[in-house]
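Read the single chain below, which is given as structure tokens and is the form predicted alone.
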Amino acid sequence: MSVLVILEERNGKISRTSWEAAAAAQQLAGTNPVIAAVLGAQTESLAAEAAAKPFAKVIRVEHALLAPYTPDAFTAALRQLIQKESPTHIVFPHTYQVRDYAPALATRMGQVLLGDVIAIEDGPVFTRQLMQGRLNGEYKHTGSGPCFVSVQAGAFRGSDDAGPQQTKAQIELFRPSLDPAQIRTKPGEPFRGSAQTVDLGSAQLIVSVGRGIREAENLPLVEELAKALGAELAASRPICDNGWLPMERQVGSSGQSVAPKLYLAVGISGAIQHLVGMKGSQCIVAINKDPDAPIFEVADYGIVGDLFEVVPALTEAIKAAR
């Protein structure tokens, strides 16, 4: 019995969300082996990067038709790999690319995809969120075939550090049988955000501001704190809806999902739509004058006080410490 995790490339390296999927796969596998797969026309560097992690082995799924990405090629190649390896579970990061091909892959193998999973419990039982995080649904796989799962960004804590592993994982080459006639889609240019787009998902330190800031003229107070910390500035939805900060800085169900080492929430009450976007943060610090604010239920540290008094004092303390 083994678990197969599909790692996704981003800018020539394995993506952060792929490491989160790997963490989910390790939790799911327990003492069973975890196998990693990388796909492309040339996969040596990706496989070498993955081999530093505690995988039983890393498989290079390599074929000229796997670059550039097409859903037809990825579906056909992974179907062959799964038939060869016979894993009990296949884990993906819940990315736009995975959402494009993984449902078709699962369907071709007579299964369904449990998408956007946020937790895995013994059983295994998979938890997904419904109605923008207001409800949780629990699912179990009851079929005889492999179980397909994609995990929500930020739900599991992955790391791109190699960790304590002393030896490299074994690397195998797998060449699927693909024919150009199978590729029904013609790929265009990959989507790229504008140069101004902020990738909060890769930020290690985030200072996020909510409606407690009262008005746009008070934002420099929080911006100064973020600058002192060397952190990215983010916001809850009301701030972006009002146009005080660009939409690219919004965190939450309708914004970006983040999992930084530190998430400092300033004047954010903690509506569920915001919490689903930042609950995977390693350390959450909340500043709010309302002691009953929902944000304190998920915070590791809470400061009950007026942000207009706390934030300047915190900023000065950080500057002095540095």
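Throughout, rigid core stands for the largest set of C-alpha atoms superposing within 1.5 Å between the two forms. Positions refer to the first chain, counted from 1. These numbers come from a predicted model, not from an experiment. First, how it differs from the form predicted together with its partner chain.
In a rigid-core overlay of the protein, Gly115 has its C-alpha displaced by under 2 Å between the two forms. Annotation: Cα of Asn218 displaced by at least 2 Å between the two forms, core superposition. With a cut-off of 2 Å and the rigid core superposed, Ala234 has a Cα displacement that reaches or exceeds the cut-off between the two forms.
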The other form holds:
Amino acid sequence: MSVLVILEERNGKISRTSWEAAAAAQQLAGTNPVIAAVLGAQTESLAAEAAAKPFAKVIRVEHALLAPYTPDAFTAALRQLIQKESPTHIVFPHTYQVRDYAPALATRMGQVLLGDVIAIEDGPVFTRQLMQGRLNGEYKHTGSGPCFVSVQAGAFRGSDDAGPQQTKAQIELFRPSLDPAQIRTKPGEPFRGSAQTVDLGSAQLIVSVGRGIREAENLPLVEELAKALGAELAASRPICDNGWLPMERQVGSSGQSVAPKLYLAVGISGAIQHLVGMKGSQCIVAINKDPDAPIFEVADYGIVGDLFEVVPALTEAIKAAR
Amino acid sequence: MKIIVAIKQVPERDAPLRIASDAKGIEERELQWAMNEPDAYALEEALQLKEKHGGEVVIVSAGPERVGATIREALAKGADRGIHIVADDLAARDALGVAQLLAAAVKPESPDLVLTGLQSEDLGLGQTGVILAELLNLPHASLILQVEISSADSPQAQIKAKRELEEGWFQSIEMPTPAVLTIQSGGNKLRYATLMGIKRAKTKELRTLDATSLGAAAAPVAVLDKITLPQKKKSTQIIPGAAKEAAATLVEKLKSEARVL
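Having seen the form predicted alone, could you give me the form predicted together with its partner chain?
Following is the full complex, with the preceding chain placed first.
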């Protein structure tokens, strides 16, 4: 077995989720070697950062056409690298970028990406979530070719701390052959959405509302609760998708990440996209009618019941206690 | 322009789930089914593009007989016709196996644009659109919120799409047609089917294609071996009692135990 891990850059450094993918790769490899690859037009400093970790080697996959990111260039470059190195497993962080090209790369090599994996057991058996986190599925790779795996943010413990290792991993340069004509999409510069006026990140108390509220007309119910607590109001993605609350109040992977003292989740089932944005909260309370809702897996306190009864009662109880 | 929307039928969101006795699927008896919500956003984008530029919206969906109802729902919302790939073995196929079926049905249609939701609410693989693009040898972009098309009537039609990045960032992506886009939810407001639409849908063309006529399924590479219930990592205190009583207990615990109030 040999494992190749693909590291991504964020703000000039190797991203946190990449270190988590590296940890997953190490776990998968056991005592076998793990090779790391960084891709881009300029990869020297990223490779140097990676080389401080106990990788068998670090490969700089470098080409002018690898920046900015396009799925066509990344797919072509990685296919060449995989053919040269022939790893048995390739591990990625499950980022938006990986979701954009890794399924195509796997397809081109006659394989299927095992995406958004949360655990790896002996076998190897790869666990991923089904039905919005309500069930887990254990997958096996049965193909004869390389096995492609992407790991969910936060599922593995990764660190950029190099540890006690003294010697640096050897760095190799790999120049894929890429042709501008292969690249069919033209990406623009990233830009920010509308200016954010709500900073949920610094809020101490947050009341967050999800699909369980059913209709925009019912929102005053949670607004009352937030007011009684002196809390900021936030929401899961579907509420903002429907335009019931502005996008800037959205908590989750596509919104803001928060870590208040108290996060009170009302009618939120707890899809992973939401959980990643709030599971660092000091105390989590969930009110949901479904006792099997995944939100209860991260909650400290839960009330299983009809939010239309529980929320007004809670608002009254808070008013009475203050 | 001709737009194909690939749609999946999934268990209704609040449906109670039971693991099947072989632990390889969920118990389908008594289950209610619905259109995968991200696919509903893909359909909405397609219908709006048609309203702007004219053309045709074609639905393609794979699955057993029950899938016909979800295709009819899309026709009631305004799609022009549907293709139902009748397949009873979807669970035995991996993401590539399902995408191969869709690609075989889409290819002879020579669409200008293929749209699909970015992921399904049941398996959550989030790969079908990207694999489809690779199989059809078309450019693609994922996590798209808005689509603009210039010179829609010409073979040189160009797409400009707004793509969602992480942490509140976006970018715009340009590409030629034909292309495949996977649509993120929230870019548009979903429409409801009108009574007239529901009536019209009954007379619209819904063609069935037998999956076996689209070529033999390759052996799956990724195999779902066992479905289990997630293990709780944290011990959650479930507060019992009627609403009023539970609320009072919770406030007390938040004050004296968790000390967050």
